[in-house]
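We begin with a single chain expressed as structure tokens, specifically the form predicted alone.
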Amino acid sequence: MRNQLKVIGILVFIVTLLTAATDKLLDNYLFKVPANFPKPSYAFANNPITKEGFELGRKLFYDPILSSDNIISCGFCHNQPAAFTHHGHDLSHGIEDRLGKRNAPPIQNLAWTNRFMWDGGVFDLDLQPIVPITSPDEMGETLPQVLKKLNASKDYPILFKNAFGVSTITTDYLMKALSQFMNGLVSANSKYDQVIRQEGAEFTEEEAAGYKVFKSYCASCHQEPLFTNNQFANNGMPMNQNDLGRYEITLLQEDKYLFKIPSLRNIMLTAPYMHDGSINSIDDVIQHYRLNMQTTTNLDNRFLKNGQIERVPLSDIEAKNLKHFLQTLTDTIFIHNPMFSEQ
């Protein structure tokens, strides 16, 4: 008993020591998670945020020649001033003005999902840039000739060098660095964080009316604190066989037409709307679900009753008070902050 007593308590201190440095990791200059979030789900122990990791995706992300053209990089779709979206084109744009099917996500507190795209035909961060550097409507790229002008740059080697203590440069390492910076991007300075987190600010009587009407019809898909609860749904938007959403991942039938719920956090900036960029304004996205929803093939239950339709029914005032709650949801220090920017 004693022996068995010893063993337990000398697996209780590695543990320790493991969570002491599984914290520590997601706790630096680079990275610390709020303290309203949640842990992330990004397995920070495989690749560990450092300076020059960061800053290593930083200026990849920023750098057309991961694109066929070398005209396209991952800033070109996702502008830091709109929340890292493509403010004001309805779909992504690519190589030879090619359009994509889809709008541009916003890129934010990704270390808090493992399901990526509309689609989440994506589960793991480290693989989610291979979609867009190899498609033909966005990078138009492949992995091997990337690799091979990274490798022949005159800046690249030593930068994976320093980063990896790697000598050559490959998908595993160019994806690490990416996250690296991805991971960073983190937005929890809202005016709703500083209210939460009681630092000072309060609502207005509107705003805080607004946050009712939220709790009341948009909290079970949009959950607090990061605005989405990472599933999939169909919220009554046009159907379009053209695009049949995560259906074309599973080939289940009760996944036609279903998309990634997007989190509302920076919604202020992120125009234009839904999946396919079809809505313009925010108050028509609040019209959206007051009037205009459709009975499409496996809409949410949430909007049923019976068997039937059932729209958000908010008065005018309601929608009124629920903008100037989304309005909290903005970050200007997310939009502004220059370790974000393009160097």
Given for the second form:
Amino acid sequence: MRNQLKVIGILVFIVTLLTAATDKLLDNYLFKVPANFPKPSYAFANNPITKEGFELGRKLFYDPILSSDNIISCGFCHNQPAAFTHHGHDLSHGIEDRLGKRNAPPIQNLAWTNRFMWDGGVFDLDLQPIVPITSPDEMGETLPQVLKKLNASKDYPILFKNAFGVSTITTDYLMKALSQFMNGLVSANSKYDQVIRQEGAEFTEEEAAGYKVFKSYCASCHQEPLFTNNQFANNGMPMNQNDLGRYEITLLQEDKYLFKIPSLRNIMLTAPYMHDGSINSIDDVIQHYRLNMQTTTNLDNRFLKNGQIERVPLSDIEAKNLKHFLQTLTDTIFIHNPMFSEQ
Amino acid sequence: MQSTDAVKSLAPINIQFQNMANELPITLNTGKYTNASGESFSISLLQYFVSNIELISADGKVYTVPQDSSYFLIKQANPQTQTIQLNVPEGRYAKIKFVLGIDSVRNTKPLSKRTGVLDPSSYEGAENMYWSWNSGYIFFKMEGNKITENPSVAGKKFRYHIGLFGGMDKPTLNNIKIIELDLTKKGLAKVRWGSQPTIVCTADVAKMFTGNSTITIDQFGTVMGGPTSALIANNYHQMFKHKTTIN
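Moving from the form predicted alone to the form predicted in complex with the partner chain:
The next block holds the full complex; its first chain is the one shown before.
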């Protein structure tokens, strides 16, 4: 019995040590869990953010060396001023390709997600960059070729050595570096955050009224504080045979036309909207929920009443207030942070 | 360093895969084969994963090859890959068991656990065995052309890329196949220090066209991860046979 207690005591001690160690890794100037955020889901224990790793990831993110024509970088489609989306482009270039049929999502707060892409087909941030790098209509490069170029370059072998202590650049470390930079892209300084954290900011009357509307009709999917619950849903967008959404991954009928519920942080900066970029303005998105939602296969239950479609019943004033609230989700510190920009 | 005892007790054995199509050995591009529906075809690319190998001795003892060293990519274009070399305890083996494909758990491991043939950067061009957009490995890949009556007209191209490991959140299509081959009829493998037996297996890839479902190139020219992949995987589940053991 005594021995058992001792063992338990030691276990608790080790667990506490480990937790302390992880918390330390998670708390430096490059990555801090915001006070109003939950614990991240990324496995930081395998890849803690370091200055060298983050800066290397940033260099790679903005370097067209990852593409076959040496012209397109990650930053080409993920622009900082647009919260790392491809502002003004409904679909990324390309025709028949999977990426080519979808709108580039923001890169922000990815440490709190473990299903990436509109269909959630990628389940580890470290595996995500393989998609654009090898996709024929995006960067069109092959991984062996990228590694060859990086290993033969003047500066990268030294930078990987400094960041990871390795003498050869491998898939694992290439992806770890990119993840360190992307994990560092935390957006948590909008007016909304400052109000919630009681940092002195206050909602205007309209914003406060809009927040109420939001909590009634939107928050169960676009859940605070990340403004997504990381699930998949159908929100009544017109169906298009070319993109079956989550079904393309699971082949389950119940997943047909379900898409990842996107975060609404920085939403004013990321037009056009939806997986296919088919809605151009936030006013039109609100009109979609009020008036245009369609009875689709697998339309979410929250938009159904007794099997009939029930669109979001907002008055004109409520719609206007809702927009005012959504405007409080813009984080200007995030889009201007020089640490996130091409150097 | 392993102790001398441990080294001594493990002895070498080979498992060889001879790929066939309807009993004929495969010659890439120029060989001509016929499937169960009478379609003639040639094969330009053929490769598949063999993993998680177990050897079961005549008295029922199971030896599991250490998992990190139990992933092999058999490539028709590279004869060296068609013979797997293992070190196993001495004994008389009556059965082998392996996965055709990659087990679900390994499909979800961090990149640091995906080295060698599992490294997504280890594949050149058409030989790619990893799906980036639906994270997971391609287990079996065969490409080629239907051969038409007029030899100057190129026949329809076929591409069969079969993968899917069962999903992350809820059960989805799982095309992982477990193969068990009984060695008792064609010869036990007698593993002992100082010799190197070879278990010779055949893999008749034309089996993918027939069995529970009939697959024709005309109807299904390209199958990649859709529901039809399950029909093909169920067919090719029967493609392996034990041919002989060279002791």
